[in-house]
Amino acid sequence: MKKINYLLFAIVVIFSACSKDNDNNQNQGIGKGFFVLNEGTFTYANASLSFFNEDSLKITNNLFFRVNNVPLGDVANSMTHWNNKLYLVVNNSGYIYKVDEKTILYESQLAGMHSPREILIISDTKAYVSDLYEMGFHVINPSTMEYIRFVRTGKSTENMLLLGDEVFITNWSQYEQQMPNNTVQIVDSKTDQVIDSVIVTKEPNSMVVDANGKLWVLCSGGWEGEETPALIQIDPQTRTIIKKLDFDALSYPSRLSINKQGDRLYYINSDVFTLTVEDSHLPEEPLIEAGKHYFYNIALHPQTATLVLADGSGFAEKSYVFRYHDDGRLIDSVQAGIMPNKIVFNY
């Protein structure tokens, strides 16, 4: 009886918090909008989950705690959704939460990984989890949340992208590894084995695929500026570099994103910049100037031309999330949690 009462209470909390002004959207649970995963402060275990409702134009913070009455953990690094479920990767705590996307009710947790970073869902029974410290990636079952095995690649793993049956994995970190962090490894998702790799610039941090099926890789050049940062276009079929656009040596670009049409790229280099996939030069002028803000992540709306930017300037305090038109005009801003990072849309 207590368990049933708890579940009913949790559902009431989330609906009243997120859909008070949106009663006609109850079939969609928490409504249309986007989740914000807030990293929190390292070792303080104050990571959190927020949700911005686009109908009410209100944000609900500490959502995971409100519903489940437990903290999210230490450094929430990434988030993805699959089959109406949210998967929240908590890096320093070393586990993954699986929650219902509509009610945010906790369903299961998978622990025991050293330093999980990102999760890529391949099918109902297989997902890859990259790791900052381990030289490879974890294979899990996202439906049962069971651990399957660890695949050794010889390098730590970070960003992952599925193209057909192949998974492209960036070898981003140099931490605790002797091998150079300047490759994108290619894994056969059927056998879970590395079948090839492409040498790029140091610290490949993010990837997207354009409308022509070409892979774009953004490389920061190394934490200490060992190489010139670059934006690289790769043919995933031949695994060869098509185009390489070099940044200024003092740049540190990150968070490569692409619009829904697949023809325009966005990235953060202090300010926010954009270019088309056909451009042969990097833009000189920013689309959005950072000013006093520290833009930490960017997301493109799946149905409109809206850009959502997370401001990580409050390393130990709540910070803001901004919405912009695609021409750089500010729409509005809302206060999220500490170090807002990953943004996932709910539609």
Contents of the next structure:
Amino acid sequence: MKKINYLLFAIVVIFSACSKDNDNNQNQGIGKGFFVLNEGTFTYANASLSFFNEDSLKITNNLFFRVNNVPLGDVANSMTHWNNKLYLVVNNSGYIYKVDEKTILYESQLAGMHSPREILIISDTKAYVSDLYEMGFHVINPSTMEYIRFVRTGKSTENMLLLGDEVFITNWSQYEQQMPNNTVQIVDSKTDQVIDSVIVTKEPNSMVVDANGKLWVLCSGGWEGEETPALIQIDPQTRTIIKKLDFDALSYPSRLSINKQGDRLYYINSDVFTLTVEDSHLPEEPLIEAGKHYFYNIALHPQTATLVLADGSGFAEKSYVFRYHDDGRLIDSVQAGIMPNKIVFNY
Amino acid sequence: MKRRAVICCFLICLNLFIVRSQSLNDTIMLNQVDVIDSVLRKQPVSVMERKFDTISLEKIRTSNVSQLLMTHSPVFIKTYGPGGLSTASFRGTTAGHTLVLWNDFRLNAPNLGQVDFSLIPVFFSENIGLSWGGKTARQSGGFGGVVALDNKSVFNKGFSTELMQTIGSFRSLGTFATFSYSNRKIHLRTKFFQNSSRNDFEFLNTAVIPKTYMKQPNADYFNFGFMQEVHWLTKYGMLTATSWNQWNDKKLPPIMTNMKKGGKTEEYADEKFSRNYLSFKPIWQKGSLLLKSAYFAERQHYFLRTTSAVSDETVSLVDATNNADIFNEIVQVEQQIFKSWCFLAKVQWDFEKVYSNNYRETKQRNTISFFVETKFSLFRDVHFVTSVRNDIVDGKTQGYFPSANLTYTPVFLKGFSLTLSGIKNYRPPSLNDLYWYPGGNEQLNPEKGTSYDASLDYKLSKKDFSINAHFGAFLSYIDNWIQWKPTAYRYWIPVNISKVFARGFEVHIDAMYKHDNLKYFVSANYVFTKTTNEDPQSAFFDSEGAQLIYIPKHHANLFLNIDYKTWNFSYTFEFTGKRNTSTDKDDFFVLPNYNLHHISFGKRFGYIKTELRINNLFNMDYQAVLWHAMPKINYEFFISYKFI
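Swap state to the form predicted in complex with the partner chain from the form predicted on its own:
Below, the chain from earlier opens the complete complex, with every other chain and molecule after it.
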């Protein structure tokens, strides 16, 4: 009986979404809007998946559990959209779930990893999975969800970005490791071998590419503030630092994002700040003040100038996702799951 | 200011009184050495306490206090499974708000503030009781109530030996032994126990795809302990020395969602402690002096190592020690001033020192507590108990905490009593809250609580029949509730964030009936609790009015015991209502309610007693904590030999 209920729920999700006014054929299914991956509380296994429909302005929570009748897992760290599939990386459970983006029905999984963090799809047959504790990254087949091999880089891996045939990987964590965590490693995606690395500042946590093809790396400076946090611009061709903008020593900046034009950067440093890629100084005034909120992640709308901010201040309660205009004016807020983290647009 | 000066003068006078009482001991001490307690016990006492009956204690003697509370009391136990952490929620509060006392000494660990009841064998206590309301006034922290574990001396019984052995499912073994000797002046008692289990029960893992039957991994445990008691009835009073020593090793299983994680995980917690106290209690015709001194050495070790999923190398390692040395000194004087007026004064000094590699340095806390209480009666049927306590923590006064208790025992309604109680209390932050690195917050304020209770009790005792009934209602407000919250610095910090309002009512009934060779005993508990976060921030999270996590609104249990000649049958039922694991009103992760049934059949052959116990009779699949597996039906065989 329960299975029938879940199937009916999936059908309702599909049909309710299809009944909306969809201009874009790619949006058939769950609708236009964004997914929110709610990390949950460490060891509580209360991670969840939400979807905010921009037509109805309503959010549906606990999607994965509703459809598949199993919990998503323990600490859902990241999510990637590829070929009408969603890849949900569940860090402390050590697996990746692949689900249909329209119905959220479970399709397959790849388990047995230690602490997978992010997945970067390179082709139909190859994806990289970074790992918090392993000294390298996993290579998997995203279509069949088969494990291919582990590539040893000598450092744990975190954020990944594909530029041409090269993958830039941040070495963010130094937990139980001898090697310093102040580098961005460059991997040839054809051979899966590390070909170079750039020394930045401790704890490079996020990267974006601007309209000029330059790589920006945000570094938080270390767990105990060992180095001055910095925002660093790198020429990916020469693999040299173009400019470095230092933060105050007590800062802890994270979650670097960029607008659709690729000319304006956003990041969280308790509050939300923005600067252009041409600026030579970090902004002093925030675009959005956090107040009592704990902004945990940020995403820029791929078509409009909307900012979506996740508030991670809840512990045992669901927290909020806020939508803002690019000038910092609040549009609205909706309640997602516990510790909303990664936001992925469905366009 | 004037009020504070008056109270200070009062406390100084109290100290002088204590000193004077001590100096007078030699002159007014009774010579009759057989008198082991004062006449003060005959004074009317509050009904805000309940001792567990001997039948229940006897039945569950080879188990732990967690199991006792779960099946025989209104206290809700949050348990992570057999051998796993078990903490109490008493009257809608959380684990840190249940004060646990062993012979008046606090067992709540100074670093965590809570107690793991799975590590306390019932076997080590002769008296176990619960108290609440005004009865919790003597110590800080018992917002919900107090679980009191006491040892009791007996004299003139000669030699006695008791051996007990259990063997059960999942390779569970338990061995218990008591050796006792007493004459008119001395009682010596030694107790040993050891229990262990592989704990590898099978369960259906509904948290993975596909749902799969699995064996619980990495969950075995081993506990060993001994207690030595010496009670010496001197001509000046009772001298007692007791030492409780225990070693607990347990592995920590993964949660159900993490069974497919790569690499190998080695996770365990070892704990050992030595708890020792000395007490001396001279008594005189209308009063007594109690001197107590304790030293507890608590040693905890947590270890976690994980290996790579692609090689054998260690990729994460936590090797943490949390050690504490605790000293407690108590001086207490009790004196009957007039026929219907008793006075009690107590001074207690607690020194707690914690060595932890999770702190930047060794931390300690000094607490001096002054407590005075008066009991008096108006007419024959109205009895008052009032008290006030002042605690000074590291030189800083925490304020004055009064309590008042009124009991009305109408002469025209024999057996009935009505009690009203009000109390103010506080709970200092645990040392982890203050000093854990990273995240500890030294700016935390103590939690402050106000509780009101009303209860109606009825007692009837005949030759072949007795009944006790208790109906109680309670309200508790706790301000500055400490909660750990995530921050922008990747670690969590504790903050005084919440105002919590707990209210509810409880019913307890026990009855005994004897007829020829048949003896029936039944005991039942039901408690309704509503505990909500009243902080304005909770409205923001849409959790205003939502039940706090892991506090069931409904909790009930029933115990039936039938003895017929040498045969015995017992049935235990426990009901746990649904529990929120998140404070959301529409939370999908609500744990459903569950019923558990346990039965046992026993037969006595002279000095030997045997019993077959069947737990979770109907093979219920349930979770007490979200995504933590629990055992289904399981069996235990018990045999004991008692020689007196």
